[in-house]
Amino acid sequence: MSTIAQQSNIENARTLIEKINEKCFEKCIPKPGGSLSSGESTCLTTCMQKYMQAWNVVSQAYITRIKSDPRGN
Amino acid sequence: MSTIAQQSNIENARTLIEKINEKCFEKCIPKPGGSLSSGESTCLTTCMQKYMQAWNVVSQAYITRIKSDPRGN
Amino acid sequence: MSTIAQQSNIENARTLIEKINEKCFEKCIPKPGGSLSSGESTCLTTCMQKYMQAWNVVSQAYITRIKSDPRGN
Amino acid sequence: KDLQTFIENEQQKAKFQANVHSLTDLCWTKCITGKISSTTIDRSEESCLVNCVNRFIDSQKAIVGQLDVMGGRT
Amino acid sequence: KDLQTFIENEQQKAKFQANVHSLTDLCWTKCITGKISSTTIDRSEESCLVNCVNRFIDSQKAIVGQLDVMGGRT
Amino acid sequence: KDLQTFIENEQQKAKFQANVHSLTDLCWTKCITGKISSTTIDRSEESCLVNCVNRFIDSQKAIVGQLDVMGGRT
């Protein structure tokens, strides 16, 4: 049974990586050049940390809402 | 067998709700505030009715097209 | 077993057609009128050929990258 | 009607509904561009929606036809 | 806990996670609009994200409620 | 080749094709920005497409690498 739970966690991490790459590639690399510039690399790291924070804020807000209003979603 | 047909209807209604919320949230709530304003609520109701009309117009046009041109899709 | 391989090819062609239609409808038919104008038809053909070229360029670049860096994706 | 036919009908219905959902999404974005003020769709919006559905199917057919001409080299 | 309960819990968890991913996607686009310069989310971005989640759920409830009023004629 | 290997190969092929479709979608939007006039992709569009694929993979690797550094606390 722990295998199913693990797969679920892997799936969750995979989706998070995909979303971060989608959003941060768009924000940090508007015109892809011959290599990642150091500015682009820095932007990616910064953006990733920010996206994970946003993800945490959204999770917390969603949990709070569900708890205060169980039939609400 | 009616259970399968029911599930299909539920799925259809669920997708319609998702689409309406996606489109109307975008149109009616550009900057989410601390609560839904009455203007936002009115906009959501109006938008929803309009989306369902659009859905009906598209359904009809699609059915008409398929009938006139069965191999066309 | 060749049936599975065939299905995979059909699926691939179907996705390509869907993507071409999505992108080229957007580019070539900004305001849909009562019929396809000849300008719109030409644009669709041109756009389709260009999309397939882009698809080939991307495939090649992706294959080259995977080969040079097998753990890279 | 037997089970096989029933299942095929349901699959076709599901595909039809999925197509209607994605066409409505696409054509809503293309045709309903202003602010939402009226609950009803006006004449020009309605004809835009109908044209959008038909031109989208025309476009799909043109692409498939062109692929056939090219010898299906996808 | 038996297998049935375990599977239902996992399905609910998967649905919760999928909702968090799509809400984060939507609210990121709505609330994080400037250039990426700081690694931390500022006050106004944070309250925008929280409001975005809550108004999205409000909006969903309003639509479902309205559908019920209309007698579920979808 | 046995069945197991055959299925794994097909799955890998399907994943590869799905990646090519989504990369083409993304990079088309980023690189083919003008009006459609020529049937061929010009030099600058081609190099944009190739760079887009490579930078996207670089970006993905940078994110995964960073997650590892952070101790995988996702």
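Rigid core here is just the name for the largest C-alpha set that superposes within 1.5 Å across the two forms. Numbering follows the first chain given and starts at 1. Just so you know, these numbers come straight off a predicted model, no measurement behind them. What changes on going to the form predicted on its own:
- Fitting the two forms on the rigid core leaves the C-alpha of residue 61 displaced by at least 2 angstroms between the two forms.
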Second form
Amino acid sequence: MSTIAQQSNIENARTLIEKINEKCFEKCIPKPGGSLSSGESTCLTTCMQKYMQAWNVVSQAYITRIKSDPRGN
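Compare with the form predicted together with the partner chain: the form predicted on its own:
So it's only the chain below, everything else dropped.
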């Protein structure tokens, strides 16, 4: 069971990183180039922080719901 939980955690982290890259890159870098402008860098930082906060809220709500389900599902 421990191995399955670890694999699930790794997959969740991979999904989070992929989604952050996809969503924040599209939003913050309209014309990719050789380097990031200060505005693009700030946008990426802010986007990543917000996305991770939202992910944590949703994950915590999901965990709470699973723990309170009397059927164990």
